[in-house]
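We begin with a single chain expressed as structure tokens, specifically the form predicted alone.
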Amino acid sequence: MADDKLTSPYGLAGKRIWVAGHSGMVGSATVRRLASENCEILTVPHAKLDLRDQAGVGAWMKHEKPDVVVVAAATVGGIHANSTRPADFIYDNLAIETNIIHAAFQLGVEKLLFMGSACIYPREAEQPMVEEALLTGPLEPTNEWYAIAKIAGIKLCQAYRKQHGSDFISAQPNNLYGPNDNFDLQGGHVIPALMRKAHEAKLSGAPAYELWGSGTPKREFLHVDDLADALIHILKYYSGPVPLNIGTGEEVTIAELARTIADVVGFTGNLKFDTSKPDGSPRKLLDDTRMKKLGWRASISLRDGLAETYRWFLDHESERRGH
């Protein structure tokens, strides 16, 4: 690991940095964080460039000549989307990462950072999950299509590094939340879904709001602005083949999370657990030892992050309703 930490940081000042997927939660947070780095940020909307189009991606990159690429673009979704659209999840993500990474190699891009996901690890991986657990066991069946595509992206970066010496690196965060999240009850992940449920229960005066499962599974949650800060740190200080875990090192039960969300939202009723629904894995915690050795750790507490996320939700909910 010591060999992979850069003794003098890679300078971002004056660089042309393309954030692929700039309108998503991770991409938009990365753009916000890069604003203080005195660099030129490149973005392109989906309406102008379909990242699944190899020729289009190659031509756009050749014209724009980025020095650095952050691959935050992906087709994403919850369990329902993953289980009903497996072909979309594996094809779209393979196409996006293959097109960008190969074009970056062809153009001699100085540095590329690929965004993986904690779902790359085996379903039964020992906790906390270390980077070496990758490919040591079967994946979680509900998101294996997405996970396999993400693993392929990590392996692409390792392959171009090994064969061509390309400075292509990867990192994977645990469960993310924050501004620009998806608060749709059907497609959203646990924090935005629970936040909307608590908000609507508060507005309707309901006596309780319902959660799937027993509330006992433990999960780790990372604010997307912490992730963006970690990505910039990695760009500056890391060059190695190992895909780095990015997390807080802390976990909470789903019940504890739901109570904190209720408190933040101002819902004073009870929690109701639907134990007929599945719990999922009992724990999903990343080992963040490598990031700590690299000199980075998360700084946004879960409660503060949830409060900020709820303020963002309220602002955008009023806009959505035309107020």
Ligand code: GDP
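Return the form predicted together with this ligand of this protein as a structure block, the form predicted alone having already been given.
So it's only the chain below, everything else dropped.
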């Protein structure tokens, strides 16, 4: 590992950096974070380029000539979306990553960073999960389609590094939240879904608000601005085949999370558990020793991050409703 830490950092100043997926939660945070790096940020709207189109991606990249690529584009969703749209999750993500990574190799891109996900690890992996746990056991079935695509992306980076010496790296954050998240109740992840439900329960004066499953699964949540900061750090200081875990080192149960969200939102009623809905993985905590050795750690507490996300939600709800 020590060998993979760059002693003279890879400088981003003056580079043309393409953030693929710039309008999503991760991509938009990456663009915000890159603003202070004195680089040229490249983006392309979804309406102009479908990243699943191999020829289109190759032609666009050939024309724009990025030096660096951050693959933050993906079809993503929560436990319900993942288990009901398996074809979208596996096909879209495989297509996006193969198109971008192969074109980056062909065009001699200097550095590429691929975003994995904590769900790449086996369901029964020992906790906290070390990077070596990858491919040591069966996946969590509710999101295996997405996980298989993400594992393939990591393997693509390793393969091009091994065969061609390409400086392609990967990282997997734990469960993300923050501005530009998807607050749709069916498609979104737990934090935006619970935030919307608590908010609506507060407005309607409901006695309780409902969460899915037993409330006992544990999750580690990372604010997307912390992730963006970590991504810039590893672009500068890391070059190696191991996909890096990015987390906070702290976990909460879903019931604790639901209570904290209620508190942040100002909803004073009770929690109701809909146990007909799946729990998913019982626990998902990442071992972040490698990132600490590289000199990075998260700095946004869950409570502060939730409060900031709720403010963003309120601003955008009022925009959506037209006042």
